[in-house]
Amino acid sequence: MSNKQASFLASVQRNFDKAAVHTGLPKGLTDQIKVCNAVYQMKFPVKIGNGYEVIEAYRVQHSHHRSPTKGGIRFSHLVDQNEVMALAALMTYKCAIVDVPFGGAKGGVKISPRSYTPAQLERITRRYTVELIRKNFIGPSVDVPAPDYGTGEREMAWILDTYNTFKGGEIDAVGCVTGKPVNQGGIAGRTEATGRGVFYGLKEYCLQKSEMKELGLTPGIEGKTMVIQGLGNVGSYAGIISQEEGGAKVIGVSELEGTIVSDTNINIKELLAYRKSKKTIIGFPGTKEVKVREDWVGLECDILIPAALESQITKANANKVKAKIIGEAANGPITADAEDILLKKGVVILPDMYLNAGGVTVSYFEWLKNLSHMRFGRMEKRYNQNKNMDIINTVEKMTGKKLTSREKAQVARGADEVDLVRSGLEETMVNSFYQIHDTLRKKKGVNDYRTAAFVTALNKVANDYMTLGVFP
């Protein structure tokens, strides 16, 4: 097991303990919430090339206070049991914070996806799914996986197809997994969901006038400088949406091949196109390369967004941080030791268990869509559009002012599925922010957003356990 994975689990548990003392809950109850309820380790053979390879994989169900359990599947050569347990625990608290009625779970397959062909990845994914089916670790009312690092729509489609092969008679079988392609039961807006949630969370925090004043910043996200580590799904969408809808300026980006900086603004869409063509971010017009890739952590900016893997900011480099705000787009990017250093420096940390909850929120919407067997907006879109047009026509008659056909179409337009998904996600992220914010302001001894988020989550999970009669 690598030190990073061990540190990740230890950090989650340490942060849990730090918050638990502020809840007033019985120790037996907090002990139950803390532990993983079920850990399934598996090793199975898959035909690779001319022979067979034994694949190591996991599925962890952290808490059954709500059913089904929910969490992504990660494909990475760094996967081990401790990492998956830590991620599953975070999923429990994440779901509680955003009021998504799932218990936490997580899966991991110990492979490097780049080392396998699509056909080989398909065999591995399908065999992993079979193992989950055999042990009743997957199903729309049992445990619902989703994409994570190294997986996406393609892998989720393979999982659904495999599940249908064995459970095709189930009327709600399509709800066994989320993050699917839209034409196979997925939902519009899921791909961008985690990055969009990061944007909504940062935007709401930046609207807090008193806190911005303490940091020496003006209210609002517009004009804030950002540095993003990791241009995967989450980092790229967080950057694009922050630029296009928030007016933020991305002045630094770090990826595997290096780190680049700009005096103005790095257009993330153009950078992604450049990287796709050149296979590197180095040399992107208007930027210069930072000599040491790891120096992204010390770039001067308003908002630093670690959007790659866990344990990226440690006690070894935490003192280099010059950012005023860190938005944890990845899971566990800051170790507990590093956080102690950062908080003493006055850095505000918006924690992963809140900030990157956009993915599970929209996965919940997808799951609801699958159970209802109907896309969102189908019932009300035309009705709302017609009613809006009636209002426009009435106003035109009363005022004598006419709108152009284009203006009418824009004002009268009914909401499509993606509009409703984005609206629901923003509502969720805003409401959850103020729940955490209220805990931070009102709970004596709670002085940072992560502890406030943990306290908020633990009280919700504990309430479920007590309602179930497990802890009267």
Contents of the next structure:
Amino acid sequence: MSNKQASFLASVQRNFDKAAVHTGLPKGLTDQIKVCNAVYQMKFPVKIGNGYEVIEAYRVQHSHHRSPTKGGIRFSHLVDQNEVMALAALMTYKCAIVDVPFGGAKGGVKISPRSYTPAQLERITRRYTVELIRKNFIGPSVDVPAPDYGTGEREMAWILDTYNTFKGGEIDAVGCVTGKPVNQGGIAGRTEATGRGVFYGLKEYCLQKSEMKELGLTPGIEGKTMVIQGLGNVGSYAGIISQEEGGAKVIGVSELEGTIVSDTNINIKELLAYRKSKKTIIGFPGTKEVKVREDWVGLECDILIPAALESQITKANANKVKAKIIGEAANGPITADAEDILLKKGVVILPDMYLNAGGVTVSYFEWLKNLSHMRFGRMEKRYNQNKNMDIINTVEKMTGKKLTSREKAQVARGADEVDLVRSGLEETMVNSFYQIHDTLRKKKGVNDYRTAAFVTALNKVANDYMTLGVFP
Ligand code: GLU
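Given the form predicted on its own, corresponding form predicted together with ligand GLU:
Up next: the whole complex, starting with the chain shown before.
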């Protein structure tokens, strides 16, 4: 077990304990919420090249207070039991915070996906799915995986197809996994959802006048400088959307090959295209390479966005942080020791369990779409469009003024699935922000966003347990 993974689980548990004392809940109940309910470790053989490789994998269901359990599947050589347990626990709190009615779970396959061909990855994914089916660890009402680090819609399609092979007769089989390609039961807007949620969360926080004043910043995300660590799915979309819709300025980016900075805005879309062709971010026009890659931590900026893996900001480098705000787009990027240092320095941390909950929120929408067997907007889009047109025509008649047919079409347009998904996501992120904000303002002794988020989540999970009659 690596130290990083051990300290990740320990950090989640330390943060839990720090918050639990503010809930007033009985110890037996908080003990029950804290532990992982079911841990399944598996080892299975997969034919790779001329021989077989034994693959180590996990699925952890952290909490059964609601069904199904939900959480992504990670493919990484760093996967171990502690890591998957910590990630599963975060899923429980994440779902509670954004009012998504699932228990938390997580899966992990200990492989480095880059070392395998797509055909080999397909065999591994399918065999892992079979192991889950065998032990009843997957199903639309049992446990619903999704993408995470190292996986995406391709893997989700393989999972669905394998599930269908065994359970194709189930009417809701397509809801056994989320993050699927749109043409295979997925939902528009899922791929960008985590990054988009990060943007909505940051935007709402930046609107808080008194808090911005305390940090010496002006309200609003526009013009805020950002540094992003990790250009995977979450980091890329968080950057692109913050630039395009929020007017934020990305002035630093860190990836495996190095860290780059710029005095102006680094266009993330163009940077991604550059990286695709050159296999590196280094040399991107208008940027300079920072000598030591790890120095991304200490770059001067308003908002630092770790969007890669856990335990990136530790007690060894926390003192270098110059950012005023850290937005945790990744799960667990700051260790508990580092957090103590950062809070003392006055850095505001928007915690993972809130800020990156956009992914599971839209997964919830996808699952609902699958259970209803119909895309969002199908019933009402045209009705709304016709109604809006009636209103415009009436106003035109009353005022004698006319819109062009293009303007009319634009104003009257009914919502497509992606419009509804984005609006549902924004509503969720804004609403949850104020729930946490309220706890932070009103609860004595709660002085940071993570503790406030934890307290909010724990009270909701505890309430479910009580409703279930487990703890009357
Ligand atoms: N893996 C994502 C997360 O950590 C998404 C989980 C899901 O959609 O179920 O939140």
